[in-house]
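Let's start with one chain on its own, the form predicted alone, as structure tokens.
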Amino acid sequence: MTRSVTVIGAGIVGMCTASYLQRAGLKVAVLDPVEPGGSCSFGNAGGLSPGSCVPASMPGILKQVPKWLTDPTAPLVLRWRYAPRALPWLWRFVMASRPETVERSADAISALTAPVFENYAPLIAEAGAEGLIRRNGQIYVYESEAAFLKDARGWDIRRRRSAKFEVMSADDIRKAEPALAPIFQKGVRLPTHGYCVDPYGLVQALAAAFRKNGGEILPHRVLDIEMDGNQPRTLVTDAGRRPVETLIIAAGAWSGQLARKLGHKVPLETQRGYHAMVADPAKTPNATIMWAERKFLATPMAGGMRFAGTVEIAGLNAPPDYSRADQLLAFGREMFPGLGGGTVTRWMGHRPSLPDSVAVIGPSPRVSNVFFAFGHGHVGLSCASTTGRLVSELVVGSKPCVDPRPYRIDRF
């Protein structure tokens, strides 16, 4: 049996995988050049969100893409000069939209999502992070009845799988939401659904833990990975080389580089996402609050009001083109014209995106005593304590509470 795992990734996923492998009695250490929370996790929009189940491409995606592409203020934005690399993975993607892979997508992502609180209440309690999680519902906003109208497909795919929700009126939105601008005439208040006020503080805290349990988590990057026959036997590092009995991949958008150096090629994409962050503000909303026809989340946060979303397809390594959150910003001052507040931060992230909008979890098929978990998109903070928990149930050989067979890597 396993005795000793190594985690690659030090996010919001591999630190709910480290925390259950722990549980399950491993030895285990992570290992991230970024401290724990520091990448994607930390400026994502905080939904924790059991409804989440549609996946990002659906019917009808290839008409709007054109449009979205060329215009500098919509929810999707590709550099050209990153077009070439992009265009396969964007083809996928818009074949991912066919009704019967919307299905199955679906299906996988609501898997996940449904027992986000359930999941997250063991590793909160040992983290003592009750504190960072608000379970006060979250409504979605549409400007008109048409675009209401438009999302009838999104939103009967989450009735079929058992999400709540209550369509409201704009007096309905009026009255729970007093300081959202009076131009949202529909809305979707999804009552489940919750958020975190801190989601690195989260990470941070369930890194705290974890290292008092006796968990090992080291600042190295991950070079190379150094097979003895048909097994990983060492991690080369920068810091040196490191023995691996059984490895986690969790790296996020990093984790197909790594699954190359072990034979699959995975079509994994990063789709950047941006937030501002605007401190001391004079209004807040009292849930989160997703204006659904310019995609992105308003989250009022444990530093301040915090406006999360949209996608850059760019690849990993070009600069940050902080004009989308500044685009954001003024969408935000629009939904919220009483906001006012101090000092305006600017963030940007690296989401790991598979085209079907549904996550690699579970074992190599090629290499034995290797796992992965990476690939969550827009719903990772929703979808990481039931990865981590069904990843450490495939390690140790228990009962999976989770059907693993929509996740598995070579799918593609």
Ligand SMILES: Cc1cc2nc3c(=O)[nH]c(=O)nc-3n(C[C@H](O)[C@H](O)[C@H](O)COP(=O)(O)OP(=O)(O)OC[C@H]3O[C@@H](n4cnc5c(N)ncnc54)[C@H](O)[C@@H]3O)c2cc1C
The other form holds:
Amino acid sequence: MTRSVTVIGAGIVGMCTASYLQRAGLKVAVLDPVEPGGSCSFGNAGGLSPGSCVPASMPGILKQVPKWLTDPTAPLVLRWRYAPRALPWLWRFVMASRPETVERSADAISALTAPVFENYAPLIAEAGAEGLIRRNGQIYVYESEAAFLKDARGWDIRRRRSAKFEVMSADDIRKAEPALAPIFQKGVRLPTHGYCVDPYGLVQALAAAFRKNGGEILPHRVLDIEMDGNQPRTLVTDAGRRPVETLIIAAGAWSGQLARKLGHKVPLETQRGYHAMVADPAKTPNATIMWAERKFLATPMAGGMRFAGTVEIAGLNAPPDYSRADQLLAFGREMFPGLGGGTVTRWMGHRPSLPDSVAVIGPSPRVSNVFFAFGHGHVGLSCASTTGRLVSELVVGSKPCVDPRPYRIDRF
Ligand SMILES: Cc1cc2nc3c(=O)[nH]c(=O)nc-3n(C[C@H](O)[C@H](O)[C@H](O)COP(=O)(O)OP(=O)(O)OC[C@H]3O[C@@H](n4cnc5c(N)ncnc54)[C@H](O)[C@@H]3O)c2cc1C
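Could the form predicted together with this ligand be shown next, to go alongside the form predicted alone?
Shown next: the complete complex, the earlier chain at its head.
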């Protein structure tokens, strides 16, 4: 069995994986030029969602394509200039909306999200980060009964995977969340959901505990992977060369480039998302609130009220279009008329996304001693703890907590 492991990527997935590997008794180093949690894991909506299992591509999605190209306020937009490059991925994304693929994806996502709290528990206890977690439910709100009915398939998918939820009337919503504008006609409360009040702080806390226990985090970018036969031997980094025994690729939206160096062509795209955050809000909700039609989450974070979500397909290199964040803020103020508040900050992050919304996890079938842990899309914070545990079990060869087959890299 291997004794030394190198993890590429210090996002929430890389740090959960490194922490579980360390708990299994291995010597672990993490490489990332960005500080732990400084990329996509920095600005997400914080949702910890054991009932999340609905893939992003659902039946009927093809009808929405014209809106993606023409309506700048749509929950998903595609930048014209990037469209030719995105086309093959988008085609796979649309194809993943077939009912049998949706069911398969929902099973695979659910296996990762359902035990989210149980698998975070030992890591959070070790990091002393209990104060960052709230377990007070989540509410989806709909402006119209028609929109709620349009989502029926998604709720049925969740119900069949034992997600707990209860439907709310307009009156129930007003009683539960008086800060909300009285514009929502229907709601769904998921009592087992929760959230993290500071997703960046969570990764930082995991990193601090990992270092305290002897783990190394180095600010190096991996440029190349040199092979010895069919296993990696040396990482070429921007700070020199480094021998490697077992390698974990957890580099989020950038993992496709590294996988390609090992001969794996993966359809990994980035679904860019935005947030706007208002410091010192006058009024906040009690739980996290998802505006279902607009596809963003309102989260009362430690540092203010955060509105985060939506999708922009524009690749890894285009500059952010902060009008997307401004749009989120405008919707947020419509949602909470008494929001008030002070300074507004805006952020963009790269969700690592596979067309079927299912992450790539597990060993490379081409080369020895390489494992993947990327592509968790919209639910990476909720999947990271189970992913970390699963990868460590696969590395040490113990019984995996989740059947790893649905996450194979060669499924495409
Ligand atoms: C707006 C928005 C809202 C979201 N809300 C939620 C939510 O409520 N709940 C939820 O569960 N999920 C949510 N997500 C999704 C979640 O944030 C992501 O799935 C998750 O952060 C991905 O984590 P990661 O560790 O894979 O990637 P990242 O956090 O991006 O980390 C990858 C790291 O790899 C490093 N890296 C890349 N290439 C190299 C290299 N060559 N060498 C060394 N290091 C490298 C990068 O620098 C980066 O730090 C949201 C995402 C967005 C954008």
